[in-house]
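Single chain ahead, by itself, as structure tokens, in the form predicted on its own.
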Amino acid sequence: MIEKGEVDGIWEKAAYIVEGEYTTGAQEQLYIENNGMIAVFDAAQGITVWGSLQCPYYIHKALMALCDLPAERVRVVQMETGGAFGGKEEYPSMIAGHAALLAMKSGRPVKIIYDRMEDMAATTKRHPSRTRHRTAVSRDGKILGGEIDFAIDGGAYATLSTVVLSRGAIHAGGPYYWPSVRIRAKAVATNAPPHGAFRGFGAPQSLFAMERHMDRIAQVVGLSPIEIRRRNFLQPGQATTTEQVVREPIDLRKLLDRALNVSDYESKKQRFAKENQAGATRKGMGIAAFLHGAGFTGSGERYLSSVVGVEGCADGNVRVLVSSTEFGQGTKTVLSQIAAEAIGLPYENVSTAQPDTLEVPNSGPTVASRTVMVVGKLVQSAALGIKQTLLSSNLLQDGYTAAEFRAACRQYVAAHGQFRSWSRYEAPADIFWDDQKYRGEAYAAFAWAVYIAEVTVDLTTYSVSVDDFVALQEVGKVLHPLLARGQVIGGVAQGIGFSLYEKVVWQNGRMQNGQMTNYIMPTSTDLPPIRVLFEELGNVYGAYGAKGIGELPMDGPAPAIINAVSDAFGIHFDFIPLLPEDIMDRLEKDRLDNEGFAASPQENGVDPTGVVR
């Protein structure tokens, strides 16, 4: 539980008490390449596994325990991997374990490749969630405090549910200032396969609820969705729900104004209000403001104590040694770029080693938007160690050229042999997290964003199309603009699927639509123009000022889109995925109510005690 301030005393001071319940469904990662492993056992060398995976040292640790082998007799090699999104974080340990045991028993190499149907039926999905908000609001629209109850469906047994729950709970208050708040969080067991890691890791679920609830508060208070957010945004010097003081000079109002201007929000709202009075479609605009913490939560990075290396090679080039993996997001490119910048070499003189536990140190898992910020900072430090060694040995002078560096590196390796510099993570002195009280600096840095969606709903088919999307984010220094833009576009695309298309159908604990013919996801024709914009404040804890970016763009699309659909009709939709049949059913229910079949007070949005629902 997270508790801040005096929650029990706020209710009598409130002009409004606003309640709402919001739910999200499961979602399949649907990476391009299915899960697969190859295992070989040798009595002298031990077990070697090659596979499609995110976290080599997770599998390494699992195989040590399963096969009862010491660390040096377990080798895990990540091969080029076609997508992951969290779906290859913990589950590959299961497949690697099966392959390893069969290889040990048979004495022969073993290959296990899931086909798509097996992959979708067996592997972990995004946790479904239910979030209940009860919020005390002043007459002028300021949040006085509230209670948030966040629950996720863990499935039949726990994999990563506890840490998904943690991140979801910490993000549940959104980018807003809560003088008092109580956040209760729980994961429950159900008769479905275990749910696990998926891009965003709990934050998309709780932030969907927060941003839908902000629109509900706006309606109750009589303010616009813009103004309710503007009045409640966190500002520098204020504290988050875990009492982490915002030290960076973030100006969320400025971000909001820029996004509104780029999207032409005001003029479109006025035009749509007129156009929606007649015709076969309804159009709406929706806003979502949000944040995402980069790196492991709380003391997680301190516990990991990650190590990276940079090697000066015999040919004068440089090699980055990390267990961080590449699965389409650009890890190799950006880490090589960081090392090249630190040393002063052209990019083509730097490479990144294949993640192989016999060759690279444990840099921690490739998750949690930590690779560029945390691992990249260590790469920068290790690369500077290589440079400083050559300078202090007088093989190199300040102001050197790339050719001179390479010559000095060759000389050093010839004289001394292997030339490597190591860097280990050390927690900054001003970052402290209390695991017992669940209070303090949950993340070294947050990324911030405002997304705006424009949608059209067809009144014949009830299908929703996203016509335009503005994605504005502050992610520190953007090290590789093209890759960063790609991350955002991909996240928005997945968010559109999460919102409007992707519904996992469960029956007796089994996924019934575990094929790409009946699990519907958006295609390229379903995607709007996605206008990606960046603000850059920098970040003292990240490589050259970078923050994490991988998960942030998964958090905002769903609430922005559903806020837009709700805006188009003037009614609330508080669950995802929102399918055409759901819209049809709701509109039909409203039609019957308007024809004289009166709804109960609760269905009309007010309970008998007068609390606004």
Given for the second form:
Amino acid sequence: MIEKGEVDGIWEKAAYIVEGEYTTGAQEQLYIENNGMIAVFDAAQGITVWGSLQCPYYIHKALMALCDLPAERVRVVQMETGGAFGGKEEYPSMIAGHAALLAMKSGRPVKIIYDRMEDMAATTKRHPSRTRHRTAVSRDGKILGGEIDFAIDGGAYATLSTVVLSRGAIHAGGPYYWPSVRIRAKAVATNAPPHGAFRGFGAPQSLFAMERHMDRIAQVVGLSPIEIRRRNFLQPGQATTTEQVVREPIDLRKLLDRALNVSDYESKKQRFAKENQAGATRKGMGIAAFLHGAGFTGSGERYLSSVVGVEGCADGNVRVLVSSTEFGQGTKTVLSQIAAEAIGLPYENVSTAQPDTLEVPNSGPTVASRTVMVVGKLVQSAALGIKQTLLSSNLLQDGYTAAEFRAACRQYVAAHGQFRSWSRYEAPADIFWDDQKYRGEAYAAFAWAVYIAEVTVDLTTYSVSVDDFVALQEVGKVLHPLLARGQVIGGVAQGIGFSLYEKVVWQNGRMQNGQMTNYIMPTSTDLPPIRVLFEELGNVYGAYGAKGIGELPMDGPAPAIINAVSDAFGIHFDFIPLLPEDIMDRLEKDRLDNEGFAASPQENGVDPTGVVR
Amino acid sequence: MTNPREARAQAEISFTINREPKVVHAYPMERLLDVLRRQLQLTGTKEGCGEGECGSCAVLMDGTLVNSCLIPVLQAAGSSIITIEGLASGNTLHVLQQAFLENGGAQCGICTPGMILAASHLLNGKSEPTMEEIQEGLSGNLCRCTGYSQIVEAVAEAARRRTTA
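Previous: the form predicted on its own; requested now: the form predicted in complex with the partner chain:
Once more the chain from above appears, this time first in line as the rest of the complex follows.
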């Protein structure tokens, strides 16, 4: 539970009390490469596994316990991994365990590769959620306080549910200032397979609720979705729900204005209001404003205590030694780029070692949008260590060229042997977190964003198409513009799937549609132009001013799109996935209700215009 | 290694792979995908779903784009097949590969071989496709990482380079 201020006293001061309940469904990561692992056992060397995975040291730890082997006799090697999105954070420890036990028992190499149906049936998906909001609002639309009740379906075992719940709860208040709030959060056990990590990790669920609820508050108070947000945005100097003071000069109003401007929001809104009176389609605009904390929550990074190495090699080139894995996000590119920048070498002279627990230190898992910000900062400092060593041993002088660096590096290795520089995470002194009261600096940095969706709903098929999407974010310094844009577009695409297409059908705790034929993700023809824009404030805690970026774009699309669909009809849709049949059912129900009212206008306080009082 | 009974059950199949004639011995209903990956060690062709939905296993068979997970190898007898390994010439990347590289068209890479073959099939039929035609031409290939924009941009860029080259 998160508690801030005096919630119980606010209700009588409120001009409006706004309630809403919002739900989100399970979502399959649907990496195109299924889970797979190879294990080999040798009595002298122990167990070695190679596979498709995110977190080598998670598997290392699991296999030490499972096989009862010491650390040096367990080796985990990450191979090229065909997508992960959180879906290969935790589950690979299971399949690695199965392969390892079979290899030990049989004395033969064992390869296990799931086919699609097996992968869909067995592996973890995004936690379904239910969020209730009860909010006290002043006459002029300011949030006075409220209660948020956030619940997620953990499935049959706890696994990562506690940490998903934690991140979801901390993000539940959105990018707004709450003078008082009480956030209760719980994960419940059900008969489904365990739910687990998926990009966003609880935040997309609770932020969907918050941003849908803001539109409901706006309607009750009689303000526009723009104005209600503008009046409640967190500002520098104010404190979040966990009482973390915003120290950076973030101006969310400016972010909102820019996104509105780019999307041509106001004029489209006016035009749609006219056009929606007739015709075979309805159009709408939706806004989502949100934030995403980078790195492990609270004391997480302190406990992880990540280590990173940078090596000056015998050929004069530099190698980055991290357990951070590449699965499409650009880990190798960006970490090499950071080391190259720190030393002043061309990118071509830097490489990243294959994540192999025999070779690389534990730089923590590749999750939580922490790689560039946290691990990147450690790479930067370890790389500076290499440079400093060469400078202080007089093999190199300031103002050196790349050729001089490489010559000095070769000389050093020839004289002293292996040349490595290590850097270990140390929590900044001004970051404080209380695990008991759930209070303090939840994250070293937040990324901020405003997304705007434009949708058309076809009144014959009830299908929703997203026609335009503006994604504006502040993620600190953008280190690699091409890759950053790729992260945002990819995240938005997954968010569109989460909102409008991807439905896990459960029966007796099993997924009934575990195929790509009946679990539908967006294709190249289903997506709008996604316009990606950045603001850059920088960040003192991240490598060269970077914050986390990977998960942020998953948070905004669902509320922006469902706000737009709700705008198109002037009614609230409060759940995702929102499929055409759901829209049809709702409109049909409203129509029948209205006809019922029309038949007996005097009954039950319904006035003859058909509007419920 | 094959015992006589297995040998009798297998068929001798000849085809051309990446412009080279090949003869394989395989069960007639074996998937072309498995013959490519296991017997011919052409592991660039990927399996994503095994039911023809995702397009990761796409190859060109006599110039037509097919999902190799749905092709019994016997059906490929006598055909000419191009896999992703057959696109680059030596160390020079194919114009599509280069454009994917420069435009962020690949993230994790698992869909990339099929995606590039689909794009190649598209450009062979239409040298200056519109953005919509590119989207349509790639709609049988699923990508979970990129959201497709940078793939579509890469294909458009490759088309420009081909026509101006």
